[in-house]
Structures are given as C-alpha cells and as structure tokens.
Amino acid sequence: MTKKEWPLWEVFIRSKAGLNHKHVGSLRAADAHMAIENARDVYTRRSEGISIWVVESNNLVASDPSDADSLFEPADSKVYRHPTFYDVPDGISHM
C-alpha cells in the first residue's frame, strides 16, 4: 500500500476590520471541510477572522512576473479608469 499525501490548501482570512480576504498561509487537509476547520484552528486562534476561504493549491493560477509589461500595459493606455478624473465626496472612507 502506498502512502498518499493530503492536498495542500491555501488559506485566506477576512479580519473583523477588513474588507477583503488576505492570504495567511497553507495547510494540508483531506477535503475542503477539513481544510476550513484546520484553518480556523491554526489561523484564527484569537478570533481574528470573520470569514475563511480555502482553495486547493493546484487550482490557483498565477501570472508570470516576466509577462508583467505585456499583461499590465493596456491599463496604462486607459486613463479614464484612473480615479484622478472623479471627485470623491467627503465621508467616503473605502474607495
């Protein structure tokens, strides 16, 4: 019988004060349910989070840093997407 290793999961936590999830680390678990429970135990021991996301590492896809120029260059030619043309009203704190 061969020993099979559990898949690696990436863990993202949204803090109580945060608006977005942040990557906090990785762990191994047999399935998604176990990954969430383990992430809770490992990464939110002091009640830091209000939401947990887990993604199996082999499902993540990332851009290659060497492709940055060609990947992000089109955004530079669309100046209307930059917030410099818009007035932000007072009282708007998360924009």
Second form
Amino acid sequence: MTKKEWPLWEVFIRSKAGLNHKHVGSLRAADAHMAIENARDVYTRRSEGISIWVVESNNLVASDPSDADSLFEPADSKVYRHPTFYDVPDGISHM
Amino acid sequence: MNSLFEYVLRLGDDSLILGHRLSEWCGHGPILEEDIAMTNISLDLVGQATSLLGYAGELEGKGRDADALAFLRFDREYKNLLLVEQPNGDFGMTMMRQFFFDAYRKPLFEKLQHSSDKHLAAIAEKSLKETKYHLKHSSEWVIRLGDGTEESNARVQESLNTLWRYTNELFFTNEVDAELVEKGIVPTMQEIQNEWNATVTAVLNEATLTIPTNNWKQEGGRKGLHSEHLGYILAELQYMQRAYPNMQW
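Next up, can you give the form predicted in complex with its partner chain of this protein, since the form predicted on its own came first?
Let us now look at the entire complex, which starts with that chain.
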C-alpha cells in the first residue's frame, strides 16, 4: 500500500461579524468539504469563529523571503506615508 | 413504574456509553483532525449524558444525581442500546455505528424538542444542534469509505453486516413508551423508524453499500440484558468511584 498524505489546507476564521477572516493555521483533508469540517473541529471548538474559509495551500502564492530587502525595506524610510503629520481637531475620538 | 424516568435514563445511558466508546479513540485517531473530531463528539455525548442523567435523577426523586447514576449502577441497571456498547473495531466500524445511532437520534430529538415536558424539550433542543453535526460527519464518512477504494468498501461493508443486527433495537418500545406517547410527551417510534429508514437507505445507496438481507436481530440492552462488552466499559468507567467512594477532582 502506498502511503499518500492528504493535501494541506490553510484555514481562515472570522471571529465575529464585521471582522475580517484571519489565518489561524493549517490542516490536512482529502477535499474542500472535509477541510471545512476538520477546520470546524480543530479551530472553532472554543467558540473562536462564525465563518470559515479554507484554501488548498498549493494555491497560495507567497513572496520570496530572499526578496524581503527589496520588497519591504524601502518602506521603512517613508515616514510621510503614515498620516502622522496632521493635527487632529479637538473632539475627534478613536484616532 | 416511573415511565419518564425510565425513558430519560435510556437516552442518558445511550449518550454515556457511546461517549465513552468514542473517548477510547482519543490519541488513536487515524489523523489528528479526525482524532479531535471524535473527541469533540464524545464530549458532546458525555455532556448530553450529564443533562439527561441529572434530569433522570430528579424524576426518580431518590436523591441520585447524574454522577450517582453514571458511576454507581450495575450493568443490569443500564438501559442503553446494544449498538452503542459494541467495540470500536476499525475507524469504519466506529463511523458505521455512529451513523446508525445519529440517524436515529436526530429525528428523535427533532420530535422531543416539542415535548410537552419542558425540561426534556430543552435538553432535546440543545442536543439536536450537536446531533445534526454528528450525523453529517458520520454519513459523510460512510459515503467516503463505501464509495472509496476496493479495500475501504469491503471493510465498511463488513462493519455494516456486523452491526446491522443491532439496529432493530433502536426502535424498541414497551409499556413505558405507550404511556408517554399517550400523554403526548414522546413521539411514536414508528415516526422515528420511518425517518431512519429513509436516511439509512439514501446514505448506504450513495455509499454503494448493500443492506444485509439477513434479518436476524438482536436486542436486550433496553431491558438491561447486555453483551459482555458493557461489563468491561463499566469496569473502566466506574473504577475511580468504586475504589475511592465520593472522590472528586
């Protein structure tokens, strides 16, 4: 008998209405249907969520860690991209 | 006889013994995800047992609580189905046993949630949500394994053949049921059996499995007459309370 692993799936959970789905981890499942059920059992057993997305890990395209210098470092010196140069008028809360 | 006590005890014992059986899979599941799924279902069932046996104790009115009923009775006093005490076997056997049970429990709780007995109705309503998921989980596995590889089909067909003889007892009735149906507290078993037949036929067909034509059936659990397996389950389940009476942790 050949030993074949089920494909890996990435799991995203929405913790409550209005919030975005967040990556919580991964699991193995034979197909999308089983992936949803396994995600329900593995990642929502302590009431962590109200909605689940799964995507087969193969389908994710990731940035190359060796490109991190050119991709992310240039942003470090662009402080003007943060909206920190404005005076917030009185009476505006939650800023 | 206190009919409602007897009826609630049956439900509670089914949940307790099947919950215990499933807990034996903890750490032994075929994959991590399924290990957790079975443990979740086990805990759902033990939770139901806590509510049901607690209520049974109240109905009995002799001061026994859920723990006293779970841990301090002898095998002949347990009224669970023979089906739920059968050994786990392989994963397919466990799923087939679960499927037969879930397909019976779902329509039963659907009816019981409208029971004129408010306490029983509330337990049924809460348990139904769990049971619906259990049924979805077990039916999908029966279909996957039946309509899977040659080996998985042969093995799960074997489990079906072995467990089929215990399915008739799901619909056991005696004077307890007659009295409670009369009072409008519980549904007739005929309704439950019709729905069970429909679910089981549909799922087993989709799973390309064959329903055994051998109609020899076995029953006894509802009367307290159990297979040898229950004794071993109780030995493990009751050991602590028997060895250290009233211990808590």
